[in-house]
2 protein chains.
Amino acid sequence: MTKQKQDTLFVGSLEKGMRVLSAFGERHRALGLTEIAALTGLDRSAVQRLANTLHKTGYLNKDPETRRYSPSLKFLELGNAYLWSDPLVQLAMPKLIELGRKLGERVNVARLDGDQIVYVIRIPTQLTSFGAMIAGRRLSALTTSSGRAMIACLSAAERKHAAETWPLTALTLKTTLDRAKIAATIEEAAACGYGLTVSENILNEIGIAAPILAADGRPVAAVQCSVSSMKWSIEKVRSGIAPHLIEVANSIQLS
Amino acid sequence: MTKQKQDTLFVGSLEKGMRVLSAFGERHRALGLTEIAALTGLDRSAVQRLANTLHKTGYLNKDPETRRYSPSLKFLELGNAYLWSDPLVQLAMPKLIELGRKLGERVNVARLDGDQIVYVIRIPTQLTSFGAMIAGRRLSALTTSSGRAMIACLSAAERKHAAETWPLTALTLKTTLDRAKIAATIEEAAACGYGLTVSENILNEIGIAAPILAADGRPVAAVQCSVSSMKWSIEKVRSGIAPHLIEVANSIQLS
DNA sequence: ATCTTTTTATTATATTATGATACGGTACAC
DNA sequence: GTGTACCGTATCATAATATAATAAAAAGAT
């Protein structure tokens, strides 16, 4: 069998290194070499070299006692670089701070990325789960209010396709995995202009979101608010929160 | 001259790739190949391969019109991984949210990293400059209230050394670069237990910070608050803000 | 229209990264 | 206390990769 032709514009060692970086996250805060090898599918010798290189360049900390690696502050600096480069974040951040003060509730902005959303702005005005306090979390679009608000702005065929094929992730026991139900909530969102979830991401939490559209009408992000269902009813959220989200979402004009 | 012995545990291509990643930031939000080559000192062919690889693995976006690269959401996800891995952030975040509500002012946590600080928590309860709204920014320790609060907890010899040799970065025209003055403010911080800056990071802003110590007494982080000098006097900040910061800082116990 | 700069694409070859493996250290089971 | 299992560290011959030089294409500036 002849040798596969080399893709001379692709650096294999760099791709392997990035796989090591992306092994860390919510469920993997510190990892040993063998764990990294298992998570990335890479050879243990390769992981030894890659982890050592990332450590020497300051990207990974190494605990001298446990010999396990963890992300360094340079990870956070990369996150900072993203926030500087995203015009949406720069436009939206001041408006979200004002909105947080006005509503007194948690407000966020999420971007659509394929069939998932990523939270790019978090204004945690109240206590909540740690994952909901920090930026950068990635979740399935179908099971979040932000995702539903954005999917609602796609064409009917695209909405149908999304409801039928996009992945589902249960975050609570109340997360619905019934695709017909999800399709119905998306159609409802299309009708009223905002998406809703109740206890699907956090128990006793109502999530409501309004879409932010690009100049060509495509949904790219959503302004979202999370409130306690102990404090708010769905009716009150519809009348007292939704209009503010829609107003802010509409005020964010992307070129 | 004989060839230098290869460090077989170091992957040179990965190190080069990380240099490309770290070229992006506040002043470099989108970059072309030639710009990346200039910033990183790498050969243009190497940059082409590395940038192409980072694009194909989803870390860099490429604008098809301008052909310039920019950080993708995966950068922010790496930032998210850092926040999950830092026990200080998990301990401090709920307390900072409560503190922000109580004070009604912007509160932050910064970590000491060598002779610089990096903001790991941002609770932007009020409008401010964009850089002060987002986590991950790195600044010189000497010219920030957080940095001064932490340096104040070092030994007298270490404080002197820091004041004399650590780098200075002017952020405003009011940023003092007078090392004797800085040394004096650090000694004052050592005496009263918190660090202060006035208009040195943002004009018309008073910054005040209390140190967070590790179990061995070393300063590792600081709880910081920023207020408008139009609204607060230094006296009011000393009596109305400092005690709360010290209380929160002392309540964060790192193992 | 012309010139300059940047990006893209290709290639011979030097250099690097690979993965197999031996060894040391630690944890665990008995 | 002993033996075994597992993980991390260190080494090396060699295959494969990444290099950098360079030509061509495309875009930008004048």
Given for the second form:
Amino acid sequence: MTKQKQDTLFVGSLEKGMRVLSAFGERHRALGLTEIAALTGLDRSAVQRLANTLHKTGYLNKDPETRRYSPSLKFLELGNAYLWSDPLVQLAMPKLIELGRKLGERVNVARLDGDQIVYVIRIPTQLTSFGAMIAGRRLSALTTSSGRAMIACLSAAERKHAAETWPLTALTLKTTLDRAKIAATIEEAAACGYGLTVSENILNEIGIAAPILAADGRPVAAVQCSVSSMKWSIEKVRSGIAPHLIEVANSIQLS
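The form predicted together with a further copy of the same chain done, now the form predicted on its own:
The text that comes after this line covers the one chain and nothing more.
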């Protein structure tokens, strides 16, 4: 049996430090050493050294009383660096602002990252919840309109593989977990040019998204809109929102 070649450029201690940073998020806003160890799979002594180093270098705050750690303002600079480095964000942002004004609804741009989507632009409305305003949020690609819109642009074999194997996370009682039904919605998205979900991630919410394609036809992102099903019917979403999303998605050209 051939031994796997070791990556001599891989820095294990840095990877462990990034695991500590990745432990923080929407559900884990402040953590103690024991909690970080449980979330990262690292032993407590290693976590103590890593967390202290990240605190001393300014990436983690430390509460002097509880001794719990939380992300600092310097932590935010990492996300800021990404937004500046991604040309899609700079190209799409003004178009999304105008689209949000035109529709009067929340619009987003999402990237596909493995089997998940990540929101990189979020243009909220006055009634948008805080969690739906924050860029960087991840969701299962199979249960989102953005994910389905992008998967629909892959080859038939890739679409089939995604529908059959990518993980599913139920966020509401109406999240579709039937893989045959999901495969059918992806094929529908391939036929009509946009993905659609109803109450999959938030109850009474309709999500619709159109893919942004690279020059070779591969999906690179999706323009997405979320509306209330109490205000919009599916038919109205298809006729009144889908054409605008497709138009904006097609207007974003990446070199």
